[in-house]
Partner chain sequence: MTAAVSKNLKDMTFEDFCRTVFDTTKRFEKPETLKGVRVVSTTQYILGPSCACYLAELGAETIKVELPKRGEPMRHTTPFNEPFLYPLSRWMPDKGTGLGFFGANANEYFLSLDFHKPEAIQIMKRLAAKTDVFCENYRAGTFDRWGIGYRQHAQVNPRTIYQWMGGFGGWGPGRNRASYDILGQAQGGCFSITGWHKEYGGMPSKQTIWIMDYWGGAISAFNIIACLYWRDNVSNKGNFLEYSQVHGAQRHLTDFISLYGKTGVVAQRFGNWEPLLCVHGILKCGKSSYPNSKNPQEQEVGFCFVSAYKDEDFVNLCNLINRPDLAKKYPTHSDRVGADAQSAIYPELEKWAADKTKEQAWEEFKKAGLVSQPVWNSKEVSAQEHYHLRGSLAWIDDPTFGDVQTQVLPALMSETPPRVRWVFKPVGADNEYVLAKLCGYSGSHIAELEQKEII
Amino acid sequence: MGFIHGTGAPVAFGGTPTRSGWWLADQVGGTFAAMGAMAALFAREKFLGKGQFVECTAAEGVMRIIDYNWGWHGMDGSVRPRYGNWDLAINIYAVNPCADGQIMVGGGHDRLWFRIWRAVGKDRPELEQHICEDPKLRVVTDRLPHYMQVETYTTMCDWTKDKTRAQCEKSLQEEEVASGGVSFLDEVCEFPHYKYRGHLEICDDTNYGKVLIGASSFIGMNTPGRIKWIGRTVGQDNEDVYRRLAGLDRERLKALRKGGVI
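Any chance of seeing just this one chain in the form predicted alone?
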């Protein structure tokens, strides 16, 4: 569906597409299917008066999240190329190396751009001067060509490479720049904010016992999200579906099972 083509290093760097680090299509496809089911239920209750068939595939779900690939192709028929950890539409918007890992820094408009270099300049004034005095880097659109991006990130990494993620993040956030260290999973598990908001949970599942999971992705004031189980075996809910929802009695259900229908 075009997603994988956009991942990985540019062709000019000898790069080829890389798979997603996790099973993105399953998650996105399931989410859009749930949205379709909710829309059908709403329509049934509000104006249709009856249910409907809802179809959603993983591929079609992912097609909805490849952002401006569509606009890019629609303008002149070209295909948006891979660009690795950089972005073709924003500079700065990338993962940068630090002394203890990586940090993501976002500076999509001019105010943020100059705040970034103000943070850098507190430690390395010569780097701030080098960037801010370059007339080819003054305007957002002028900063997008490849060699302007190389100039930017080379200079940025000269600052980040000797500092820890926390040091970089502190300096940048003092200037109100969107940034954050790339966290390892054990760091996410121990992050106080996520613990406080209840986004990490030990689910005591009927089939699998106690399993560490990411909890509900939303917090509703009156209807908070919850995780009831992490997966069901085939047929585990048959009796509930056929008896409570479909209205079959025990004898009818038994006959269907005996006949191999269920």
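Think of the rigid core as the biggest set of C-alphas that the two forms share within 1.5 Å after superposition. Positions refer to the first chain, counted from 1. Note that the structure is a prediction, hence the values are computed from the model and not measured. First, how it differs from the form predicted in complex with the partner chain.
- With the core held fixed, Thr223 shows a CA shift below 2 Å between these two forms.
- Core-aligned CA deviation for Phe47 between these two forms: less than 2 Å.
- Once both forms are fitted on their rigid core, the CA atom of Val211 lies 2 Å or more apart between these two forms.
Please supply the coordinates for the form predicted in complex with the partner chain, as a counterpart to the form predicted alone shown previously.
Since only the chain itself is given, any partners or molecules it might have are not part of what comes next.
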């Protein structure tokens, strides 16, 4: 849907279209379907007085959230290119390599731009001076063309190459700049802030025992989201559902089971 064509590094950097490492389109499509169903419930109770048919596809879910692709193409026929770990529309807003992995730094507008270079300048004043005095980089939107981004990030990487993710983060956060290392999943699972807030929890599931999971991201003062079990075995709730909702008795259930219907 233009997503895979746009993910990964450009040809000039040796890249190809790339799929997302997780089942992104399904997750996004599912979220929109849930939103549509919830909204239909709301409308039913509020004024409509009846249900309705809601349809949602994963592809169109991704199309909805793919930024400015359609507007851009509609205006001048542009086809969104891949841009690796940089951003077509914001500079600085990217992930670049550092001594022990990759580091994300973000700060497109002026206030953050100069703070970032101040952090760089503490170790490498010549880099800060070189960027801050460049007349081509004075206006936010002037920094967006490709070659300006090459200049910016190459200069920044000459600084990050000497620093670990943690050191980069520390220097940049001293200047209140949003930054963070690319975390591998073990690092995510062990990150103190996430543990403290309960982003990850151990679900003691009656079927599957203790399983580490990502907790519900619905944090509400009055109605917190919660995960009660991670899944049930096939047909585990047959007895309850068919008896309670369908009114089947023991004999009919047995017959259905025998016929392979349930």
